[in-house]
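To begin, one chain is listed below as structure tokens, in the form predicted alone.
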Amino acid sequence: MLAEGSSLEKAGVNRSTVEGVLPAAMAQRLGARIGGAAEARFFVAGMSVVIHPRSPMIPTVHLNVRYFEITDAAGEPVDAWFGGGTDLTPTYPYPDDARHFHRTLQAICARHHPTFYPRFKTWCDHYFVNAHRGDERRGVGGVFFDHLRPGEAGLDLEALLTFWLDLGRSLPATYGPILDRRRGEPWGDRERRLQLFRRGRYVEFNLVHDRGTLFGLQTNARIESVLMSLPPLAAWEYAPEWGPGTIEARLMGMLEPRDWVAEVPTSS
């Protein structure tokens, strides 16, 4: 954990390996293939990174990669898959930051398979959604995937592992330039208020919808690790309304899914 830094108000890196018994009901929720067995055993290894910057001008970023393996009672593998993703959650409406994030991800994905970015971008657009808030998106998306098994897109286990590792090491390229570009931008009470409001939405998604958080709670994982992704401060306002053209309205407009790769850059 990093906390109370000049640029990073809270940042955490989780590395975890968890194993145990997987009841049939949980296997179904996870999408695991265990046949007709009443239960199986699971092993999962993963890494999660969440950065909540101090400055509202710098977006929050999340990255997670994980590997699941399911074995039967005799210890024989019956299923295995990769999952993961990374997404950007801005407070201030800088479209150029979203374009950089998505274009860098598109280039990373294209090194491994041409269908990965469009598929996983769309998946991300529909995953990080607060359904209870009228399908409001958490941020401007990125990529997200699950149940990436050997044979997917004609790739074997080693090829999928290479992609998985490439994505897991992507933050210096996807996020580093944004952090460097925005860390010196001035901000005040209005921007901080909007940041805390949007953090409230971030908290709602993680506690209500996020699969990783729910899996951690259901498997009695270390609670400080499970809740590491939450920001240090957040706020909730009752039914806020913002006029057209305000930074708040412009930010909300940015959250609607769009083709960030194809957009023509503008100054911001």
Given for the second form:
Number of protein chains: 2
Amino acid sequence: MLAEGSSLEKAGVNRSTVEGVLPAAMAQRLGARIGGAAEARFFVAGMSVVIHPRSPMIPTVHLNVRYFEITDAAGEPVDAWFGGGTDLTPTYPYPDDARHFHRTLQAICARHHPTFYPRFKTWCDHYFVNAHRGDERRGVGGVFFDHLRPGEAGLDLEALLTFWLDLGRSLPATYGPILDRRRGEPWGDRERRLQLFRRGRYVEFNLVHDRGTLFGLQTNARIESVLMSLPPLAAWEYAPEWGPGTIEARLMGMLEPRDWVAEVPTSS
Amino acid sequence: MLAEGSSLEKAGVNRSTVEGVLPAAMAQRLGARIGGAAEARFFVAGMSVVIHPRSPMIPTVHLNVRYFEITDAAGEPVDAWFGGGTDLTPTYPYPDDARHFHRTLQAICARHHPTFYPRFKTWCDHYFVNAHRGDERRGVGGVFFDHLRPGEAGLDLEALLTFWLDLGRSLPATYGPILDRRRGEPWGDRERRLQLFRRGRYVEFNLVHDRGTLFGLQTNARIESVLMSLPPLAAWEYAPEWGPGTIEARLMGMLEPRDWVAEVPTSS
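Please show me the structure of the same protein in the form predicted together with a further copy of the same chain, now that we have looked at it in the form predicted alone.
Following is the full complex, with the preceding chain placed first.
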């Protein structure tokens, strides 16, 4: 954990390995294939990174990779899969940053399988959604996937592992250049206010919808680790309204899913 | 709604009446008695008040009263009950404020039934709980009840309504004197920091555990009304530690349920 840094208001890296009994009902919620067994055992190794910069000109970023292994009562493997994702949550509406983030992810995914980026980009657009806010997205997305099993897309365990490790190491390429080019941008109370407002939405997504968080709350995992991703400071405003063309309205427009890889930059 | 007031950083009064179809599964979750019917209709009228003062020396207060009526397919009444509650969430550890709040509630309840305060105080201690934080309470409690039906405790609908209206109008007596006597207390960054930290816990309770909020999220109610109770600004700190005797440790100690009515004030 890094707290109250001059550039990074809060940043954390969380590694965890958890194992335990997996009752049939929980296996079903997890999407684990345990046949007709009443229970199985699970092992999960995961890593999460979240960075909440102080400057509203620098987006928040999140990355998670996880690997599940399910064994039966005799200890024999019965299921295994990779999951993961990384998404960008801007305050100031810089389309260039969303384009850079998505294009870099597209290039990483394309090294492993041509369908990965388009599938996982769409999956991400449907995952980081505040359904209770009229399907408002928490940010401009990225990639997200789950239940990626050996054999999928013709790739064996080793090939999937290589992709997964690439994704787990992607932040310097996806996020590093954004951090560098926005670090010196001036900002004031208006940008900070919008950032705290958007962080409120981030809190809502994580506590109401995020599967990893709810899994953690239900499994009595270490709570400070489960909630590490919450922002250091967040605000709620009652029914704000923004005129067309304001930075607030432009940001909200950017949250609508779109094809960041294909589009040609405009002057905006 | 009152936002960014000089004394009250955020305050809201929410009145709502909602009616609709009540499927059997939802009836079961609500605790409505609809016999073996596949569905019924519900009508609910409720009022909520929440006050988040700017000064950490003044506690946050919440009050809700609600009345449910269930009718069958022919429009005949099949169930009806009152629910409600009010609880106090201090930052600065003033035991006198918790005593005043509870004693005033005890006096209001005692005018209607001798068992109401002890039952509803205990119910409250078990309701406003962050189970995922080792059963930490969100504040010093107050009273909470649900499914208070005509005939209960020998009281008819009119008698219960009188109690319920008394509770709905209790804030000037329970909270007014606290607001008045703490308004002028000086405070600084340390008290503000603790306030924002406790507000983070308030957010966690409302989004993860509060039945009214979850009911609102599931019924597509107007979201700004459902989430009106969220604080204007809240903070999360990673695993803070406080020495014994500090205001932070004294506050945390105050959150353990205890008999505020019976105890004799000490010098603390």
